[in-house]
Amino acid sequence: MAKTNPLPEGLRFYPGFLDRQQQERLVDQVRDVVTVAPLYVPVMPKTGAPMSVRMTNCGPLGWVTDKDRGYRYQATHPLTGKPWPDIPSEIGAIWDAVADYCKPPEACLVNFYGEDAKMGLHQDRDEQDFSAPVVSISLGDTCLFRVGGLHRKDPTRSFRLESGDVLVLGGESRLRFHGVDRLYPGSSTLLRQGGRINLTLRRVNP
């Protein structure tokens, strides 16, 4: 399948990558790292106050935060203390398909979004490596994703993610502030209890 790209360079867009099949293994896949990593509530930073998400992790390390320690990677779940389950080979997959880098993914956050969850404009700033690029996979429900620039005000345009696509954070995106604004429910048929799954593959370490 061609790519398009009508955004900002190094911001790479790939609507539809994953048909109805391997969307549906994918979560199966998810399904079983929840059942080793459990989905929990993470907490912002010095306030503590809950996000709207649910998440876990898999691959060698995860991205966690809490209240007194902040944003961070670590090896293992906050909650069980046990390692994180390795990346499914299928998720690792589309890795090696668009990333275009060298070296695999150290970490893969999975964020659940239920009907009223939202991710604020933000950077995915927390890794030593920024050549690498940030994948994202959207499973379920449409959202509404915003992207803007290297500051917190410059000025963003919106568009949906739908399940199935793939967007690629890379160059001279790799820092841009993103977040998402909205789901739109019942858009979706893949999850049975509708919402939104969103896979996030980053490299950690140089």
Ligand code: SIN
Given for the second form:
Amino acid sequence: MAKTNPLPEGLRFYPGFLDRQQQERLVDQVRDVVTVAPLYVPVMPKTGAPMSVRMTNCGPLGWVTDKDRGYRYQATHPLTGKPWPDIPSEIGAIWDAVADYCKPPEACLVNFYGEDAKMGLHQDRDEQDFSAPVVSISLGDTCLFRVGGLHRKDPTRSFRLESGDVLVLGGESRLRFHGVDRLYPGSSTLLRQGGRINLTLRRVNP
Ligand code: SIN
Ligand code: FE2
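What would the structure be for the form predicted in complex with ligand SIN, rather than the form predicted alone?
Now the full complex is given, and it begins with the chain already shown.
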């Protein structure tokens, strides 16, 4: 999608929202989170098929998925059983700057994409409160992001998310289908080993 095309109502794109120094600080903070709450391989409900991203969370609640209990939020890491670490203040500050919502985020999902990872088209709909937006922060390698409509078969459009970009899915776009088609390995020098980190901030309860 050409960046000049108007985005659908409620989808707000902030290219280059974070400068390099801010991005580096966020990566350090994500490393601290991962030290306490290690990345793990999530699996799809029912089939148990592994997803290609690795995941963890910070915040009072974390989004998890497994074979038997499916998609849900819970207060503890599925492997360590410990509470998720707090959302680092600089990450919370991004929500404060762009979410236009009266309450803080409760969940920050951390997705790590290796060079072959992707994420199929899906809706974020495990929350109780759809009036709050979803705020997505990209760090590291560029990806090709796809956004569609409110039905899976609706037409989609794709655009690149680069390191430091922030995307908000709110209002009429809160429940739009979206996914990540691919990474562009080597497109960023932010992560020494390459790959991409996506931070997704969400409000779960009204
Ligand atoms: C997601 O929708 O959970 C992740 C989106 C992204 O990685 O940009
Ligand atoms: Fe999502």
